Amino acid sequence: MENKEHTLVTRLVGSLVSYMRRFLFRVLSVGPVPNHLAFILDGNRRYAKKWNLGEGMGHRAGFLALMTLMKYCYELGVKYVTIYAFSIDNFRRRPDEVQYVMDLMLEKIEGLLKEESIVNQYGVKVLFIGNLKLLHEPVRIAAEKAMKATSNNNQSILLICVAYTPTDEIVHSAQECCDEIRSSMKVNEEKDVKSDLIKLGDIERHMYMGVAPDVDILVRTSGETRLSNFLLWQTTDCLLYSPKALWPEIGLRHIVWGVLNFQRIYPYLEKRRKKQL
């Protein structure tokens, strides 16, 4: 009897909290809602150390925080969510740590495809961004499977940056532009391609992140304000928000505060963007 009452109270409280959150989001939507949020997931290892958790448990706690945050973003009406999951530089970490993250990534990619996952609940298209050839083969295959399985979803888009750095992205884009010009002009490989044939739009079109608009808010947890080689091209005119919370500690209040700050400086951001057109 007590268990049934406890379950009923839990459901009622959950429903009330959900209603209040949706009401809050409706109030926020009166102002401009960011179209693209990007996150640097900083603090997983420090969180595990802070709470004396086992090795790797910080990353698992961080994944749960990510699922909750994605839910908030999609309820608010954010179309694009980008996360910095694993950079090319991270491959320099201890081999056992890299292997653990790869194994965890494989597990969570497979979890995203489950029927009850947030991907299916919110019609999310999943895109993996970066030099995927550098990933361990099982992870790369799982990533390709996830992209194919969600390719028809169009309500929201989740971009997962793995084996990614913007310096690699820019070099990749420049190479693609040169290859495209050589192919279209049918020039000899030994002949130089004139630099003025490559336009800004061409560079942006061949970017890994060319599938999404520029970022509106870049969130880096742990109070850090460094970009750490992430989306250097796409964050020239965005709000940089650095809450002190470690990544697994981030919650609703941080998202609300970030959106409020975005709305406060929105006229300035729009003015800068229009000047660049």
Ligand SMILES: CC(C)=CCC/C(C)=C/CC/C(C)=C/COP(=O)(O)OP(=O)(O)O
The other form holds:
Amino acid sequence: MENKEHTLVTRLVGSLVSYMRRFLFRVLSVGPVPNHLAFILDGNRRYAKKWNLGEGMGHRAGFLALMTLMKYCYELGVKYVTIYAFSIDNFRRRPDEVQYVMDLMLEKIEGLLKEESIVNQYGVKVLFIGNLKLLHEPVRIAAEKAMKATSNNNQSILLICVAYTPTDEIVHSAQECCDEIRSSMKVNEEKDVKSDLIKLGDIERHMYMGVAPDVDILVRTSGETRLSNFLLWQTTDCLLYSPKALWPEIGLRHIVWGVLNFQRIYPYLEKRRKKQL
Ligand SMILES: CC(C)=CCC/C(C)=C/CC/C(C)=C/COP(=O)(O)OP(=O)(O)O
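Output block for the form predicted together with the named molecule, input the form predicted on its own:
Next comes the full complex, and the chain you just saw is listed first.
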């Protein structure tokens, strides 16, 4: 009996908190709501150290934080959420750590496709961004399966940057531009691609991130203010926000604060984007 009462109280408190959060988001959406939030997940290992946990537990806690944050973003009406899950440089970490993160990814990608997952609750299209050939084979296969399974969702988009760095992305885009021009040439035409044939729009179209608009807010946790080779092309006119919290500690207050600051500088960002400044 006591157990039943406890469950009922927990449920009631849960509903009340959720109601208050939605109310807060309604108030926030009186101002401009960002369309695209990007996150650098920094501080998983420091979190594990802080709480005397194994390093892997830090990454697990990081994944849980990501799920909560996605929920907040989609409730608020943010359409695109991009995360820096693993960079090309991260492959140089200790082999056992790389293996742990790859195994975790495999487990979590499979979890994302389950009926009760956030992906299904919010109609999320999942896109993996980066040089996927560099991923461990089972992870690449799972990533491709997830993209296929969610391809018809269009309510919200989750872009997971893995085996990604923007420098690699720019080289990839330039190569694709050249290939496209070459394939449009006549059979007996010389296959030299003149540099002035490549336009800005072509480069953007061939970027891995070409599927999403530019970022509105870039959040990097753990107080670091460096971009560390993330979305260099797509962050020219966005708010950079670096809360002190380690990634697994990120929460509602950070999202609200980030959005309020975005709204404060929104007129300036709009002017810059319309090239009026
Ligand atoms: C399917 C899916 C989206 C999975 C995501 C899995 C996940 C949470 C990956 C994050 C890995 C990572 C390199 C985090 C950065 O913290 P850090 O290791 O750099 O921590 P530190 O800054 O304290 O050293």
